[in-house]
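The chain below stands alone and is given in structure tokens; this is the form predicted on its own.
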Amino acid sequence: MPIIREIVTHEPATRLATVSAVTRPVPCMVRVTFSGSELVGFPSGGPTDHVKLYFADPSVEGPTNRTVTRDYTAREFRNVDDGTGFGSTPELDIDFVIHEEDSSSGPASAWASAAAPGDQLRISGPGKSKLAPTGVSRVILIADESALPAVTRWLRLLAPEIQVTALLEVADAGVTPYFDAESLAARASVTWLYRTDRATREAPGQVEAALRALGPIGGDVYVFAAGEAGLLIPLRRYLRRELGLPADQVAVNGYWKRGDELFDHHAPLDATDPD
């Protein structure tokens, strides 16, 4: 049975949303909850759905209408009972990774660090939803902090009979409460990998070693990997070239790239080895 991920397209939409809550699920992340009537009907069907957020251009001093955009996975969309008995309030959660030890931060993390209820932000998309795959018995999820919202969506949207294996590389054990431990253990076999070099936030090779240790990957297994682009290249080479897995069985997505604030996640992960 072939592996298929159906694509559902959506009407283009840009929405003005209002911050209703700001929390810290773990020390390195800020969760901003948006609400507002323009979020009614927000599409949220695929595990990797993402939206564009519009921030004031940091290169312009003072108030400006110029904006820069950043793409984020919407962790969760829900309709909450408004208490009147006659309706509900739409809410959208977006998680931002904050590197507070850095001397500078990009416009998204800077905005999230200062966000407060009542702030507003324009959000566009998602333009399409790529649904969870059919024809699989197992899914392997590989992620760093930036992709934990996507992992949350995968766990929620995969059919319960599908086996899930997760390799999650994060800074330290302080990130593990991002998930409810009992619920996560009931849904997936999880290996937490911690980075040994706190200065560079890297532990080269440990994710690849953990992936190789899983053993053979059959034709009914789907692999999703996302995070820092440079560290994903050897994983993609292993999956696509060494194992020879076809493109419809593997999705490796660079969500960010160290030292490149303008990294385009739509660009080929490895320019020397495109699909």
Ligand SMILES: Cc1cc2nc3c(=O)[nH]c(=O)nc-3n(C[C@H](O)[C@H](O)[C@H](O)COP(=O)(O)OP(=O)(O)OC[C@H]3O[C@@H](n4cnc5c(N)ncnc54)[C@H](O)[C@@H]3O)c2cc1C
Second form
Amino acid sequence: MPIIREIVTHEPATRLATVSAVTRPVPCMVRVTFSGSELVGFPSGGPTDHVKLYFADPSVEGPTNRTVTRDYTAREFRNVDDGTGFGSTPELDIDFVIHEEDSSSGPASAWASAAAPGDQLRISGPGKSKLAPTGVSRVILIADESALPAVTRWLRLLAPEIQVTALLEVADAGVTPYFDAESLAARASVTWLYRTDRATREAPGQVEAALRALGPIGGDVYVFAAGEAGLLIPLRRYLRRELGLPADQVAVNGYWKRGDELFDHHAPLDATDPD
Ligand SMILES: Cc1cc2nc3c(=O)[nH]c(=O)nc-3n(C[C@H](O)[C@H](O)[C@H](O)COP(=O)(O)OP(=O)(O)OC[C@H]3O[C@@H](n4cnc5c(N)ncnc54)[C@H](O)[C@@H]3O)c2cc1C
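Take the protein just shown as the form predicted on its own and give its structure as the form predicted together with the ligand.
Every component of the complex follows; first up is the chain already shown.
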């Protein structure tokens, strides 16, 4: 059976949303809950649904209307009973990684570090939902912190009979409580890899080694990998060139690039080998 990810397009929409809560699921992540009437009807159908968030352009000194955008996964959208028995309030959670080197680096990370109830942000999209694949018996998820919200969506949206294997590379064990350990273990076979280990063991390819250790990847397995673009290139080469997996079986998405604030995730990940 072919592997298909159906695409559902949505009406273009830019919404003004108000922060209603701010929490820290783990020290390196800020979860901002947005609400407001403009979120009514927010579409939420695919595991990688994402939005553009608008921030004041940091290159302009002082207050400005000039904006820059950054992409973020719509971790969870829900309609919460408003207690009147008649209506509900829309809520959208977005999880922001606070960059480990410098919490003020980057307008999105800096905004999230200081976010408080009552703050407002413009949110556009998602323009489309690429639905979970059909025709698969197993999905392999590879992610760093920036893609843990997407992993959350994958785990929620994949049919229960689909086997899930996750290779998650994060700074250290302090990130693992991002998921409830019991429900994660019940749904997926997970390997946590720590960058601290990579530094001490001089093993820059620990994710690639873990992926290779999974053995052959059959025609009914889908692979999603997202995170720092440079670290994903060898994974893509292994999957697409060494194993020869077709493009519709593999999604390798650079979510950010070290040292590059203008990173375009639509550009080919590997300039020497575009699709
Ligand atoms: C489809 C998609 C979905 C995404 N979903 C999420 C999400 O749900 N949560 C999330 O946190 N990110 C997510 N990202 C990644 C996010 O868009 C980038 O990390 C973005 O660059 C952050 O913007 P910024 O303004 O904080 O930093 P920028 O101004 O873009 O960059 C400033 C500096 O910070 C570095 N940097 C950027 N991101 C990180 C990082 N994660 N860790 C360490 N250093 C970094 C850059 O290399 C640069 O040197 C997603 C990206 C895509 C394409």
